[in-house]
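Okay, so here's just one chain, in structure tokens, the form predicted alone.
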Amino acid sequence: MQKAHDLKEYREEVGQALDNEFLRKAMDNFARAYPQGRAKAFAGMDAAALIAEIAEAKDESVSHMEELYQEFKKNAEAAGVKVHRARTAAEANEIIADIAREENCKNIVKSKSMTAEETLLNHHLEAEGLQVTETDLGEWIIQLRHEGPTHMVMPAIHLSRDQVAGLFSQVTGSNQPNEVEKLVKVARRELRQRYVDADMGISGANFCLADSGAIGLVTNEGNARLVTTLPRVHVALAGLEKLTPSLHDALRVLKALPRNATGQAITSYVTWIKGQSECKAAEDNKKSYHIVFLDNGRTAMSKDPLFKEVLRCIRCGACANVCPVYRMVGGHQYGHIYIGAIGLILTYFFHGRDKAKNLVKNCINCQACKAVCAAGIDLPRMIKEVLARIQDEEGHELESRLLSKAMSNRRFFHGLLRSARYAQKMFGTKTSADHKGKYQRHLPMLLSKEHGFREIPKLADTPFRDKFPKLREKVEHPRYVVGLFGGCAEDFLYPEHLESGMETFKGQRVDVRYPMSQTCCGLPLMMMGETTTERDVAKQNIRAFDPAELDYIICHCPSCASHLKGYPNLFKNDPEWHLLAQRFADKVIDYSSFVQEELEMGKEHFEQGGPRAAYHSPCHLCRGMGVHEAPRKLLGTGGYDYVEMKEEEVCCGFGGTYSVKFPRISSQILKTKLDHIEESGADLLVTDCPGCVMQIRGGLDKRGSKVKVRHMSEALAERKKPGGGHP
């Protein structure tokens, strides 16, 4: 749970997690195994179509949540169930405590429920003098350790067998071996009597079927069936978003839930409960059965045009499984109660901005969570919207305000970048043969020792915009008229990437234009929660390019391209600008896709027999733009011997301003990436993003690695044959 008062304290807590070698290893092992398991589980299925169906159905349910509740209540009560509704977490806890008092219950067994974690139900019931025992193995372990879950589906994933054996030895008073099978038997033996002694069983609910009043439970252990059948009282606690029209809708979600959560085709147990059942322990031979629906802001969220999408979540936890930050620090530092990307959002709504304000800054915006979400939730966008709301509520930080002020005026902003060329001279440049003139010698004091994990490049002596007039060639009868979008990094840091791109265009009858009034794409502003200025710079760029005169707007930076593609989302409430933004976004394309799919350059244009080259796929290219094959095909076309490396589409740890805010996490993610690059045996690492070039090249050079790094445009230009143009 989050206790840090400010970002400094939060970073210290994150640092402790990074120092926990077992936690890192456990998270890493799971992160490596999960993608293969998930892919195998979805093999032969149209996962994208299923996700779209789930999203549409959940949206429909959320928009009729009140009607579904009334229908469920009528049908459940007709079957002898008492239905309660709680406005808040405290009210839900009190309702359940009242049920325990009225039913004269003392001993409670509980199966896994994130909703009960949300309300801190155990704390409340134990304060009322009730004995509560978690019966899910992972939940029981963390209950004994007096800590919260570190994953929504696998709450004790952060612990080793030795730690569990030591814990069980304390509980049983005798030494227990660290063998999984024997530890499971210990838990089974210790918990069996708790079931027998229990008066009340508390469960969650994965589904609440309105047309029948039944609930559905999806579990991997038999404990939920014991919890819901043995005690004479059963209480199910569920969020209102679990309401669904019918079994058909629930089964649709069930196709995706276990596959997305753990890579299983189906869980060990799927249980459906409808109405009161026979119970010999009860005086009237019938179980007392209650369902408590928790609102806790869900109704208000269902009416929010943006955040109602969050209520689609099916609690599979996959957004944590693929998150590079979660992989490094685990759930205790990457959530409050709910963890992972969805946890960063829900913490704000369910537990307040004080708990969420530091968490939401710890998103690297790699889009992996969005790509894997079984309900198609745009999680990265929601996280940045939460950050913007918190900034608006608490006041914008100084660095955020300064960035916003500078970027709002293009001339001023570019003037700063030009001036920085001279300011950087006070830090000197590296003088060694390999690094001469490329890197800063000293880091500014602003960047502490934690940023020393990579070399920092110096700004270019001449930005691309100043070179362009001399580089542009007159093209007769062009095949394509294109506008180049430079972006800050390509224009002022790596102009050679754009120059190389123009070199590859030579002879292809491409008429290139570079509108000088273009400015930053606005992504750094989104990352800082500065949405007003983000829209302002978007308008500046839309004005700078005239889509009617251009066939394409080409980006050498996928982060810029992906953000430009998202411009229409910034103007959803402004029809005039939304139309203009859509016209602009429709013309945006990344460099590799343009060369591979539009220019269709072949091997005859490039010298063959080149070195072995690995490829790092930038997050915003493979997930933001959905481009996977074009760059890899280009390497072969360009004469390189493409060698596959591990986790090509996993983030390198840059994330723009993220690597400045969280350098220790950034460096650890980078370390894994560099290890994979060197293990591949490649001589060259090629990528499409200037940010990735900066991160990976800086890291490899800091290591003294022999592997060189090139942007795709550089890699192609270096092997392009002279002449050989398009007829």
Second form
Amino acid sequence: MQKAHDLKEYREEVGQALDNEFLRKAMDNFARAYPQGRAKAFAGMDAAALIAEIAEAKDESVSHMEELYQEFKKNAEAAGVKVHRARTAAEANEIIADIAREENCKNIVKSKSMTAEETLLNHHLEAEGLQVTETDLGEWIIQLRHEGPTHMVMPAIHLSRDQVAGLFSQVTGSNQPNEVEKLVKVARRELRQRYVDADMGISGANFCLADSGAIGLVTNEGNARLVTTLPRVHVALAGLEKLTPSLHDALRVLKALPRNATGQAITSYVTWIKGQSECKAAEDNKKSYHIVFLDNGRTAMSKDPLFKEVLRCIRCGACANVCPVYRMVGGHQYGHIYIGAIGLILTYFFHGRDKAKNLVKNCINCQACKAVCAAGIDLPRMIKEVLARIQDEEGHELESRLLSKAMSNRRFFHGLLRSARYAQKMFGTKTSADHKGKYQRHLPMLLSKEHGFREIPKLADTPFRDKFPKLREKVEHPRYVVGLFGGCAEDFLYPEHLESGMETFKGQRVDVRYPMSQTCCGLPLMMMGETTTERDVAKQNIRAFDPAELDYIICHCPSCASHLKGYPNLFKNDPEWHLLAQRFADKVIDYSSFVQEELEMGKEHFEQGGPRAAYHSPCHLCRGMGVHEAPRKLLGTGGYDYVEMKEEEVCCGFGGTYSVKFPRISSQILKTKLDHIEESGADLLVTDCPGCVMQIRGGLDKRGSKVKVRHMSEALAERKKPGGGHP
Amino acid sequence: MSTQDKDEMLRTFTAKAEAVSCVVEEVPSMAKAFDYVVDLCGKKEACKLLISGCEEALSKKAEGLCETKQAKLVAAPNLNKKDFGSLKKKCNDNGFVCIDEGMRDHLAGTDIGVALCQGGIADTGTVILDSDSEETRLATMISEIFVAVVPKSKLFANTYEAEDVVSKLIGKDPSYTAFITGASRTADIERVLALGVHGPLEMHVLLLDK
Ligand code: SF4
Ligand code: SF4
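Give me the form predicted in complex with the partner chain now, not the form predicted alone.
Below, the chain from earlier opens the complete complex, with every other chain and molecule after it.
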């Protein structure tokens, strides 16, 4: 749960989580195990197609939520079910407390429901003097500890068996061993008695089937079956978005939900309940059955053109499982009640700006969540949109405003970058032995100790744009006419990447243009929630390049590339610009793909027998652009001995302004990356992104490592044979 | 469906069910299925020794529940009269109690719950069980071993193929239908997999030639 008042407090809490060694180890093990389990579960299936189908069907349901509700209500009521509707969380809790009063219930057993967590139902019922027992093992454990879940599927993932043993010893009044198998059996027997005593069972609902009025419950422990069988009253609490037309829709989701959540083909139990089923504890042998539908903003959300997508969520929890930040800080610091990427978003809508405002800043924009989302939600984008909304509501932060202001005028912005070069001289530079670049000794804005985990590079003496006219080759009969999109980091920090790129193009009959009016791609603006200026700079770039005369727009920075590819999304409500943005975006390609797939350069162009090279796959290349093979093949072509390292596609922790905002998390993520690099035994680490170069090179140099870091363009230029042109 | 397809489905079902720790056997007849149950009951230790955690100290109340336990008990509420009669006889011959109702008197646990299922889903190793009767629900939940009998003729390749059957089951009023795939499980403590958290500790599937 979020208690921090401001970013400073939030950072302190995050810091404590980072210091919790058990948590770190548990989360780390999980993060390593999950992708393999998921891949195995989806083996032989077209996961992407299934996800697309789910997204489409969910969108359809969400746009007919009200009709589905009416249909469900009619069918459920015909089967003797009482259907309630709550506008707010408080109302839902009151309805349920009223049911308990009217039905004269005292003891409640619950099976797991995130919706009940959302409304803080237990607190309400307990305050009414009712006894509530969570029966899902993880939920019971956190209930006993009076805390919220740290994962939507595994709520107690943050706790050790020792902690659970201590807790169970208190509950049973006798000493319990710290063996998992035995602790599970203790829960089995303790909770069995609770079911026997209970007169009301509360469950959630994974599906509410409109055409039959049945609900579907998905569990592994089977507790939902007992909760809905033994007590004489059953109350199911469901968010309106759980409404779905028919069984078929539910079966479709069921194919993805367990696979994505826990790597299971299906959970142990899936239960379908319709009407007042037999219950021998009830007077007339019939269960008294209520369904409470919770709105809590869902109807409004379903009408929001941007955010309605969020209602697709099937609560599989996968977006947390792959999140590098969640991996470092755990669920208590990565959500309020809902956890992970979706939690960052839902917190704002369900629990308010105050709980969400710090959280939404803690996204590195690595796209990992989007890549696994069972419902195909563009989570990173939604997170930034929430950030933008909060900024609009609360006033933009000073640094954010300044950045936005500066970037809205390219001349002014580039002027700033140029003058920053003189400013940094005052703070001195030092040269690294292994790396070409020079480092800032100090950067005024980065003086704090927390930034000491990596060296910070200094701005180049001459930006690429000033060098370009001299570097440009005259090409007769070009194979390709391309525009280079530099991007701030390449243009002003690492012009050598672009120069190396030009070097590799030599003799390949590539006619290169560098439109001078291009500016920042706008990603940093999105990161800070400055959407208005983000659109402005997008327009500037679209104007700067003429897609009609270019075959490709090449980026040496995949973060820029994937952001440029996303331009059409910025103009969803503006048909004219949408079209222009689409024409522009269609031409965008990353450097490695261009060289590998288009130029098709062969081994004959490069000196073979080079050193061992590991590859770090930038987030925005592998997930943002969907490029996986090209750079690895290219290393072989370029004469390197490619060695595989662990977790090549996991984020390095940079994330632009993120690493400035959350330096401790950034450095912790980086540490894992550096360990993998050094373990691989490579002499060289190659990557495709200036941000990753900065982060990883800075980290390795700080460690005094011998491993060198190169952008792909440099790695290729270094081994390119002179001449060897394309016929 | 060709014999080849049927064999393929049988193999898939078996592999998938075994992958979630089910014991899968083929049985030629109901009589053989009951022999299997009786044999299993004979081999297993009396209700919830050791594996259920009976040796662990509990709070007084939870301990109290266990005092209701008795001789080995088999529950089979959803069999037809004739089948139940023959199972009961076999049980009694071996000194086990066999019941088809009154599950609420045995909430501390029973040894074996037997149920005839309405179908099986091959690609997940799942059984489909009409659980409208409370006795059926309880028998298959509070037993330490759940024996599911599935006629081979009612195997489906996947959930979509089973959709019509499931739709019919769900369409009844009231209706309580379950997909069951392996024993009750949890990984809530340190992600260590443990079977038998609330429901059965073991699941056996008997594929019946019929
Ligand atoms: S984009 Fe990356 S950091 Fe942000 S929520 Fe998704 S997985 Fe986490
Ligand atoms: S947002 Fe996607 S990945 Fe996250 S819980 Fe929802 S469906 Fe699963």
